[in-house]
Amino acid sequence: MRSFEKSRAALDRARGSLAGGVSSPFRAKAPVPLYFENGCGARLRDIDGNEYIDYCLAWGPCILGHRHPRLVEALRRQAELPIDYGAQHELEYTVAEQIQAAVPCAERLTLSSSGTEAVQLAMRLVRAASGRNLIVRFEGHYHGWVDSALISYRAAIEQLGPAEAPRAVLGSRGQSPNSAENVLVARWNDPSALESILRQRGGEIAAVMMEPVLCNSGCLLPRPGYLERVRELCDRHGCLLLFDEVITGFRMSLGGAQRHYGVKPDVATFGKAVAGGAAVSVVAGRADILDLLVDGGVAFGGSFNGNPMALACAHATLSELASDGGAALAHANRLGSALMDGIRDLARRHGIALDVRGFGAAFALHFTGRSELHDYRDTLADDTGQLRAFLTRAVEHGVYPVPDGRFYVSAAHTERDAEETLAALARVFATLR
C-alpha cells in the first residue's frame, strides 16, 4: 500500500498560508491532495517517492508530457533574456502565425493568460460585434469561474428546472445575483431546443457559446450533424457562433474540434495545450470581430499577455505538434482510443456498469447503466460513489487521472504506459465488485 504521509504533512503546513492548502480548490481531492517533486514524459513522482502514470497532465495542458526536450531547450534559451517586456517581440507574431496556419477561424487572434480570461474577452467581443446582449449557453458547459461565466455548470437536478425551459443557475456563493441576466440556458445536443430559443428571441442574441465537445461534464461528443445545424441556425438568425476550445484545441486535432468536425465558428477560445503547460490562452476569429480591439472601442489589456517565456513554450509546442505530419497528436489519440477500449473491456469482464466517452486524447469514465449519454442531464445518473472509490484506488495503484474521472493522454504516453495502466486498473476493478 502506498504511503501519502509526506503529502499529508505538506498539506497541513500549507493550510497555514494557502486557503485550504491548495492553489485551486478543484485539486483538493481524495485520497489526499498530492504534492509532486518531479516528472518526466508521462510519469510523475510525489514527495513520498510514489510514481504515477499521469493522465491529469496539469488538468490538460501538458500535451507533450513533462520535460519534453524541445520545451526544456526553449525555456533555457528564453530564461537568459528578459522574462517580460510589456511590449512587442517577434515570438508574438511567430506564434500567432502558427495558430493561424492550424485553426480554420483564426483570421486574427489575440493572446492572454488563462482560459477564463479568454472567454471573458470573447463574450465582450461578440456582444460588441453584434450590438446585442444575450448569449445562449448550455447546461454543464464550463467557461471559467468568473461571475458572468459560471452559470449552470454542474448544477443539481433540482436546480435545473424543466428540460424545455432550463433555469440559469449561479455556480457560487458571492456571485453577483444579476450575473445571469444576459444569459439564456439550453440543453446541449438538442437542435430543437436551440431552434425554439432562437425563434423566440433570435433578434436579441449576440452568440451561441459552447464547448464543441462537452469535455468538462463527461467528454460527451456532439451528435452527428449537431454542430452543423447550430451553425445553420446562427446564420439564419444573425447570431455569432462561439466555440470554447480551451480543451479540444491542439488536442482533438491541431486545428481543434472545428477542424475535426469541419464547422467554423466566428470566434473561438483556446488554452491548455497551446503552450504545453505554460500560461497562454488565445481568442481567435474573424478579422472584423478581433479588429474591434484596435478601432472598435473594445477594451482589453494585460501585463502578461504574450510574455516571451510563455510564448517560447507555445512556439516549441506548436512546432512539435505540427512536425512529421502531426504524428504526436495522432499517437496520443490512437493510444487513448486503445485505452478507452481496454477500460471498457475490463469493466465488462468484472461485471461493472461503465461507459467511456470522449476521444482518444481526452475521455471520461461514467459508472452508469445508461446506454445514451448526450447531454449534462444524462450524466446525473452516474454512480458518483463508485467513481470516487475508483479514483482513490487508481491513485493507490499508480494511475493518476483528473479527479472528476477524466483521462488526458499526451504524446509522451507509450504502449508500455498503456499496458501498465490497464494492468493496474484490472486490479482496481477487481476491488469494486
Ligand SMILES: Cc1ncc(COP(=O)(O)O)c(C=O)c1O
Contents of the next structure:
Amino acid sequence: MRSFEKSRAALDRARGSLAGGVSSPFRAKAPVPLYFENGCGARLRDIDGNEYIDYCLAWGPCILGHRHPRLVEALRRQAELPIDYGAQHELEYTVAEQIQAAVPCAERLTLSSSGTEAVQLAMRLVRAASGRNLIVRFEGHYHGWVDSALISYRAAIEQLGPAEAPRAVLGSRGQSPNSAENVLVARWNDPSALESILRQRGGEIAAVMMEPVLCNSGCLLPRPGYLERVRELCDRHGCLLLFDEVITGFRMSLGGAQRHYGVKPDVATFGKAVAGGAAVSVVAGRADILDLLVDGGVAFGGSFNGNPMALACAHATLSELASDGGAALAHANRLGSALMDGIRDLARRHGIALDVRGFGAAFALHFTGRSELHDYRDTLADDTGQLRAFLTRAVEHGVYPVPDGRFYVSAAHTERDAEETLAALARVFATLR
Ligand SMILES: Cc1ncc(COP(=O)(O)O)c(C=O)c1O
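Cool, the form predicted alone is there; where's the form predicted in complex with this ligand?
To see the whole picture, the full complex is given below, headed by that same chain.
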C-alpha cells in the first residue's frame, strides 16, 4: 500500500505560510494532496517515492509530457541569455508566425501569460469591435477566475433557474455584484436557446463566447452541426463569435477545435498547452479586431507578455507539435481514444454505470446511467461520491487524473502506459462495486 506521509507532512507545513497550503485553491480539492519531486515522459514521482502515470499534466499544459528533450534544450539555451527584456526579440514573431500558420482565425494575435488574462482581453476586444456590451455565455463553461469571467460555472442546481431562462450566477464571494450585468447565460448545445436570445437582444450582443468542446464540465462534445449553426446565428445578428480554446488549442488539433470542426470564430483564446508547461496565452483573431490594440483605443499590457523564457518553450512545443505531419497530437488523441474505450469496457465488465466523454487527448468520466449528456445540467445527476472514491483509489493505484475526473493525454504517453493504466483501473473498479 502506498504511503503519502511525507506529502501530508509537507501540506501541514505549507498551511502555515501559504493560504490553504496550495498555490491555486482548485488544487486543494484533490482527494490526496501530493507533493512531487520529479517526472519524465508521462511519469511523475512524489516525495514519498510513489510513481504515477500522469493524466493531469499540470491541468493540461504538459502536452509533450515532462522533460521533453526539445523543451529541456530550449530552456537550457535560453537560460544563458537574459531572462527578460520587457522589449522586442525575435522569438515573439517567430512564435506568432507558428500560431498563425496553425490557427485558422489567427490573422493577427497578441501574447499574454494566463488563460484568464487572454479571455479578459478577448472580451474587451469584442465589445470594442462591435460597439455593443452584452456577451452571451453558457452554463458550466469556465473562462478564468476574474470577476468578469467567473459566471455560471459549476453553479448549484438550485441556483440555475429555469432551463429556458438560466440565471447568471456569480462564482465567488467578494465578486463585484454587477459582474453578471453584462452577460446573458444560455444552455449550451441547444441552438434554439441561442436563437431565442439573439432574436430578443441580438442588437445589444457583442459576442457569443464558449468553450467549443465543454472540457470544464465533463468534456462534452458539440452536437453535430451545433458550432456551424452558432456561427450562422452570430452572422445573422451581427454578433462576433469567441472560442475559448485554452484547453482545445494545441490538444484537439494543432489549430484547435476551430480547425477540427471547420468553424472559424472571429476571436479565440489559447493558453495551457501552447508552451508545453510554461506560462503563455494568446488572443488570436481577425486583424481588424486585434488591431484595435494598436490604434483603436483598447488598452492592454503585461510585464511578462512575450517573455523569452516562456516563448522559448512555446517555440519548442509548437515546433514539436508541427513536426512529422502533426504525429505527436495524432498519437495523443489515438492513445486517448483507446483509453476511453478501455475504461468503458472495464466499467461494463464490473457492472458500473459509467460514461466516458471527450476526444482522445482530453476526456472525462461520468458515473451515471444517463445516456444523454449534452450540457452542464445533464451532468448534475453524476454520482459525485463514486467519482471521489474512484479518484482516491486511482491515485492509490498509481494513476493520477485531474481531480475532477478529467484525463489529459500527452504525446509522451506510450502503449505501455495505457496498458498499465487499464490494469490499475481494473483493480480500482473492482473496489467500487
Ligand atoms: C477554457 C478555459 N479558459 C480559461 C481558463 C483560465 O486559464 P488560466 O488558468 O491559465 O488562467 C481555463 C483554465 O482552466 C480554461 O480551461
